[in-house]
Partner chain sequence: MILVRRRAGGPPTGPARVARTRSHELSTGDRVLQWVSGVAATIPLAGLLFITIILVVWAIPAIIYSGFTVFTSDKFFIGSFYNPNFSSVNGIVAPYGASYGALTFIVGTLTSSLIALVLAVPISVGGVLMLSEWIPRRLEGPLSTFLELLAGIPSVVFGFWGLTVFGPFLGAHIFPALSHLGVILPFFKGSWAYNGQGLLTASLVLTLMIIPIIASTTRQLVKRVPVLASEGAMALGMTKYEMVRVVTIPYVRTGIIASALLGWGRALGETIAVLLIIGMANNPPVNIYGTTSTLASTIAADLDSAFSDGTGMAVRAMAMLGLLLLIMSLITNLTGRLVVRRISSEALPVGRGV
Amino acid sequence: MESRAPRFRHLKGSVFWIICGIALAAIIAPAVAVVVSVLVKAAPELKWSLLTNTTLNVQNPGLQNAILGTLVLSLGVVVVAGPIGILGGIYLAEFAPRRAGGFLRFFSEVLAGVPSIVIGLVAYTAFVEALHWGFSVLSAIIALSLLTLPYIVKTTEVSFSQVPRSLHEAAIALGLSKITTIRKVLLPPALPGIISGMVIALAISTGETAPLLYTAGFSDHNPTPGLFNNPIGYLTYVTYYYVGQPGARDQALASAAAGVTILLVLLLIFGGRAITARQRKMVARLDV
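Next step in my check: the chain by itself in the form predicted alone, please.
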């Protein structure tokens, strides 16, 4: 009996790791399949003219206006949703009373569960119609910010809650104020998680179409200054619209837009990971 027990435990451990491997493959395989299939289809269409021409060019359409518009919208999400989400997460982690914190977390989770097309419809009703902003950059940025805000808040709160309590106690012992403690003691070790949350938010906003159909409209021209009544191009619309067109050139442009979108998302992920790794090394050196 004693000799069988270690074998049984070893068998259970092996079965557990096999199940984990299958679960991991179930997660990785679809993601890899989607990325590879899109990039393979888009590779023949990734030409220099995509960066120099706009979708307005009939003979040789490009994606310059859509790429620049996507970058403008992403920058807007960083400017609007970034500070609000980070400050909201810090408030929930460090200041919020228990009851108020639970109330705010509940509505943050509700907002995260609202379909993006519903957010787009609400933004259309409030900004495009009621406030007469029209299809505009600001309407689109607010819609995307509402969509991504819960993720930034949650990752920020979790990042701060994972900072060791010993750092809080040491800051209190040194007589540091709450703001100074957050800024100089708690923020550096929490920063990698916050950056991860921002990367997730940007990846989500880069791949969205539904809320932008209601708020951004679309423009075949490059972005111009102006927050109101100023439609803007973006990559996901090109994929959404041109994939339904019968012409081979339209289908090729849709594939190219999908490929560029995937490349931008991958660039965001790898860039965020690089920044996170660098920040963790800096924090580790400080700990030493």
Second form
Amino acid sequence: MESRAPRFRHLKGSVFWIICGIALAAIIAPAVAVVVSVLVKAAPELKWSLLTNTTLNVQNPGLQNAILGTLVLSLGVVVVAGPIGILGGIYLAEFAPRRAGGFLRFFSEVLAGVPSIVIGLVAYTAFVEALHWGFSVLSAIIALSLLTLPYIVKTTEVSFSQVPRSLHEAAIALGLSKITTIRKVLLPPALPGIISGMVIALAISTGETAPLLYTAGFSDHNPTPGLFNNPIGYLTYVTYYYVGQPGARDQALASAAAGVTILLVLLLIFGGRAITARQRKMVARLDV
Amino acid sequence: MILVRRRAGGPPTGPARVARTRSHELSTGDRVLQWVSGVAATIPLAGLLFITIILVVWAIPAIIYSGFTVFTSDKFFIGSFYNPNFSSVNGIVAPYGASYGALTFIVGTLTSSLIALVLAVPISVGGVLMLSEWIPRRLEGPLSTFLELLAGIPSVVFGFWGLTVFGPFLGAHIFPALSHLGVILPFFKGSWAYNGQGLLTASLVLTLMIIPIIASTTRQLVKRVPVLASEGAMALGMTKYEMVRVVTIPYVRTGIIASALLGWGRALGETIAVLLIIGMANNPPVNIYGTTSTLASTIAADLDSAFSDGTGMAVRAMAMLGLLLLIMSLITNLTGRLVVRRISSEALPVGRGV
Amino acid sequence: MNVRRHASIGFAVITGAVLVSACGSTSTVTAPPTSAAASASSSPTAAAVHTGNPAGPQVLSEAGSSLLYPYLQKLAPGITAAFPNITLTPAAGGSGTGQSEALSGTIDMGGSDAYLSTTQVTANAGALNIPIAVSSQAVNYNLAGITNLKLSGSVIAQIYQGTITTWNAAAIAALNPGVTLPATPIIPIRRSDSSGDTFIFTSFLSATNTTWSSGPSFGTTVSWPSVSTELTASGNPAMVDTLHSTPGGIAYVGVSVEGAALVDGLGEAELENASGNYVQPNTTTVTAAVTAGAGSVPASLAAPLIYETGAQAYPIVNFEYLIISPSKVTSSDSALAIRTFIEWAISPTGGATTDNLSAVQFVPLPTNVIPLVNAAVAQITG
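Would you mind generating the form predicted in complex with its partner chain now that we have the form predicted alone?
Starting with the chain above, the whole complex follows.
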């Protein structure tokens, strides 16, 4: 293409690819460095007592309240954002008129771009203050749900639209109603995709701090029943708070919480990936 | 080519559309489902409107009080609560001496996110090209899990790492070397915090946080480069590099721009990692290592102090900062998604690129 | 070593205090009659603090000051052990959170490093500032081989203004006769983030240096004069770490971090007090400051304890408060639980033990403040 000597062309290529190699290394090395150095810092602190004690135990603090709190909040996200997101995704995939669907899909994705601290600030203003819910499980769950909803909507829609055309046609030929088609024909192959979307939504909510700071508050005690005026502990706060405290014990607790958080989040993400991979194989078999 | 076109066209043309039926054919059960799911599908839009309205309504008094000084003044001071006097501007009463100039935070937000963007785009694109062109297919999968790994690391863990490992390392080993650049680039001169807290460290961590967004989009688009075109280029005797330049890059360029805009939006709004690393100084950075703060990190750090303001104005000033941040991230997001609509919205990630 | 010093002095003072308020654990404490007790409740007799184990389980929610939080974490198991029906649920979040949540009634008690502002008091009639412990702040320096360095607020203000730049400057030498000071440049270290520590430190500088009070003045963040050598740090641990790695540095740190600073071998400055004596923060000097200040503590208990007079008084001292809004306390059982907790928390035989206090380097309330607290607590009637 250029009338230069081939040697020069190859040299130029080599330089380009060396730079690209460095770029790839600049992705891989930090990813490994972050995970390994956090786990190395956390490893000496990972003891059984983390699971049996709460952060209230000053002598030998644990993470029981934070882990249980994170589980409660995640469960809340499944209950609140799950049905809304799945139904919304079904609407976009199966019912929405083209223009309206495009419109709703677009703004759902824009919501995903709203900074999490802005969602936290609004949830604080509207729920904690204006509605007098106080630091509460419910305002935290709503904040996390707003954050994860677009993700669930999108994965549900994609899962449905990836179901092979042949299945749709078969359902129409059988004269099945829409609701039966969705339940009996489309949902089974779409389900793993939906579940992996939910799992990754859980990973996002497990790793978030900013939307919870002023909605969940924090509690040293294990979660108690009650949606209102009931602060709740969560894992990410332990790292955030204790890394700013002076004592060696505080720093150790921050490390432990960071290690547990990263393990939990990676478990969820790769779990979600595994489900998606299985789904792909399954869909490929269905496509006749 | 046809296959590529169809998939790149986005969800509206997906196979599921075939089965779409007109509403007059629907049974009662179908109508209920259509209606309920329709409501569910509008909730994200409703949430977005709700967020915008709440912030605007709460911010109004602070906007009236501040006027244009929001953009021109770097004096952000929530006032002396114990002073018996008050400051009154445009009929709005705030604690004595209150001033809500957001210039520091706007500068901090833009510089930290732009440095991250300038670094993340070439790293993501270069890394993905390397992965797709030179790495054997069976290694590609395992290597790309590192991208997922980066995407999955929570913000607070990045912050913890930046504060306890990466920052001190930079402060001790890298910044002393970088400061020699001060001869050519004056903002590399000067001192830095002992533990590396400051703008550059925060920007580097932000870079890692937005790489997955840009890289995952690039990777999906690179996979869709028409085989005919790339093989044709090679058949013409082009080197791999020339093929990438002539075929691949033009094909993925728009997608890169779009995902860069999304990544920028993510960097603008990143909170906890920046809060722990940037030093939270209430002033613009004195040099590239300097401590400063961003809109997002200031809201998280100072909302608490704002609660002490009996006049309630400080909380409204925080809502004003939140509104500024929302506007910035909406601009980057809307532009990014509009740009990409013409090629493929499917390739563009929602959320953090996981 | 130094930590132990704090503790042993604390013990001596507390032994004295036990004799004075030995009635701490009994169910009734008589408060002095007070006209200032403008009770928000309808209770006709607010003269006695009635305390005891509530009939049913009561959860006391607390959130706020992150300085007070570790202390309340230590108290939480103790209060339940003493009164099985009371559970304390402390949380951090910051002083502002503590104030606003307590005033709006979302929590029972709000932890705060500062008392309520006039605006907040006006808007929330009857809201109470209840001191439960005393905190202080140390000024540390990193100069090898130099112990017991004497400094005054005015000199420190000039250091942070950049007008005194070396350790052997005449103004510092004048305060330290006989000490060979190095010509090392002084590196002032300050907090970059917004902090209550900056608030009380700059309050001290404002009280002792007129250039400072008319210039940067005081606040959780201030417009710091530009000093070419200055360093900044975000958060208390970073202050200690930065000072430790900076020979010639000077920094202010909250006492809760002071243990770590002293273990690290940093120097703790002796500060000139209002009587012209040089003192370090310890139980004796901090208590002296509060005792001196208590004479002028109003019934509202809103008192800055900066630069108090008194021969032994340490100059940078503050109350740690629980903010309570009696009108938001709805049940008499809940009120009983709050009164019981505070009465127990300030009692040396209850929560204010040497062990609990020394863990966070706090000092107990002096005996002359306790009646004022009891008078305020009596207003919480549900």
